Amino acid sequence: MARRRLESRGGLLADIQTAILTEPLDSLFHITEELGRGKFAVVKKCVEKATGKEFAAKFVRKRRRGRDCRADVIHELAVLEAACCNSRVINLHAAYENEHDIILLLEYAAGGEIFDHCVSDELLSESQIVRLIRQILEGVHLLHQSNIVHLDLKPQNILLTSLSPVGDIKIVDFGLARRLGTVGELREIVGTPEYVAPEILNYEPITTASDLWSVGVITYMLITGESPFAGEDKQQTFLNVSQVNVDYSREAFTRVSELAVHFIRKLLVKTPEDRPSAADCLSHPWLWQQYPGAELSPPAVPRVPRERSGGAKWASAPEDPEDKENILDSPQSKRSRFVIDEAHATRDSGV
């Protein structure tokens, strides 16, 4: 069947090809453990009875706070369809619907989140980080070629196909993704405080550069094990982002090359037009350095937590899986309704 044209309403994709099935999921699959839970979604591992294949089933509520949100779930399904040829995006296998939920049957990523490597006592080696960032950029580049921006790139939304050895990345959770260029400028305050770009906080036009800011934050966290912008509270975090308050001290980057620092500096700049595109990033020399013996699984590097001036811990506090709202009320956000991160449930799964 030929793919139908995906139409957009304010950046939301509305047209899908995937047939939404109504058979009870447990008639076809053994539903086993719960993999993750968010405010409006839960992800469960399931095994197909006929084949023994493993999947991740993301149950997304159709009604949220008394509002019909079926169109929002269809949007996420449509984005996954649009990215079906992108090997760095989680695969959609099928969709089901029951009285309360639409269920996205997704590829199972057994390696969990790269966030686990950011907060681990042993950080990944530079060569391993380079490989993961290169793959993230490959996925982001293909999304941007389709004029799709993710808008919630963060270590919790990047999964791994295997844990040991560290597998390939899969980008997940497209509930906040938007399609650019269909109806004028796109302005929304969306994202997660520590990873959101300054122009989004300022209610300025969203572009593909907004995702590249988030890639810079992810890179910083993988290298240092610490968040560059996390403050004592959300207001302090917003201030750190708006002022691009980043620690580039020698202490923070003792274990990596100067090229790694240069790469991050190119992305964490306030003006979106000054950030390189994903394609430009892929030609950065840091991503093509040779690391002798890298194929032999380089040893992990012990993590040494530090304190930011003023006493605030840099290491971000663990997320409450029951409180997955994005940007909350702040002085910068009065001009826009808030988009709630309604379907985050990514831990150790194919969400």
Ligand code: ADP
The other form holds:
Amino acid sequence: MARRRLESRGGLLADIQTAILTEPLDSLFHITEELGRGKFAVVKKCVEKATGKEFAAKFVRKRRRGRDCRADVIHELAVLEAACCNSRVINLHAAYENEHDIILLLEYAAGGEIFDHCVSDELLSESQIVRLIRQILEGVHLLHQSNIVHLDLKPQNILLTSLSPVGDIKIVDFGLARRLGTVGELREIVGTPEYVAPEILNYEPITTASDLWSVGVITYMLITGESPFAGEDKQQTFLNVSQVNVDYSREAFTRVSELAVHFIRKLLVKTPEDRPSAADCLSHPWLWQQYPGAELSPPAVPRVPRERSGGAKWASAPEDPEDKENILDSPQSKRSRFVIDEAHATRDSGV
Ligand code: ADP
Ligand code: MG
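Show the form predicted in complex with this ligand, please, the one above being the form predicted on its own.
Zooming out: every chain and molecule, the one shown earlier first.
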């Protein structure tokens, strides 16, 4: 795709190249079952009549709470365009528009959400988790290289190309993504309480490190089947996040190597500057352990020199898991998202 000028308005992109088509979607596609929904979007499976090819159509509402939010949908489309070379991001095939919605026609991820593997009775094996986390980091690394932060990384927004065998990951849902580094600092309170980094709660500057926090939470959930910060209510969750109140004593940690706990501990740290970058994480020894019977392929992104710490980043031995009292007993099924700005606070109850 040709190089584009990417406009930024508070981290929002405005320039798109994709033509927005106006013919009715159902004239070209059979629209079938619902795949998922959020506060302002519903995603449906559809099959192209001419070719039989499957897609996922994300119908995103242009008007929300009486406001015209078309620019927000265009932003989501622009981010998908900007990430079109990133094989770990869902591919945008086309865009349509009707009176109420902009419809993003996306590659269909047939394997569903990795969330299902976090709440399943049968959790994934360590080698499978490692493979998925490596892929997530590859995708996040490429996004960060383009100065894009996702800001809503969570198991519901990481999909799989197939369910059995467990396929490759695809990152979706760029509605809250922002572009960094254009004008000044970006401060916003966006995200989903259980997955959001403490600096975002504190209205401190957003950086790429905020996404790495969420990768730590996702890793914890894939290993334990529990959400590390979820509390009885949002306030409790926020408190858990801001105190980095994590329980590493769970039984589930005994079935994985100590390096797994070491990896999570490096990400779930309060100070964003102390978190490793995605590139740093990709060289963590946990991700390159040999598992009997599991195939290891080289990373899809080139190893880049580590920015802050030189070669010593992962040199320290894994710490002993430390028993910490955890005040939460978390229902991991909470899927709410909040968006708060300085002037007024609004809460979306989410899916
Ligand atoms: P929202 O902004 O409302 O959270 P998402 O883009 O996250 O919307 O989509 C909602 C849900 O729809 C996802 O969590 C997932 O379950 C499903 N979904 C989204 N995109 C696809 C896709 N390309 N293929 C299959 N399912 C999808
Ligand atoms: Mg989502």
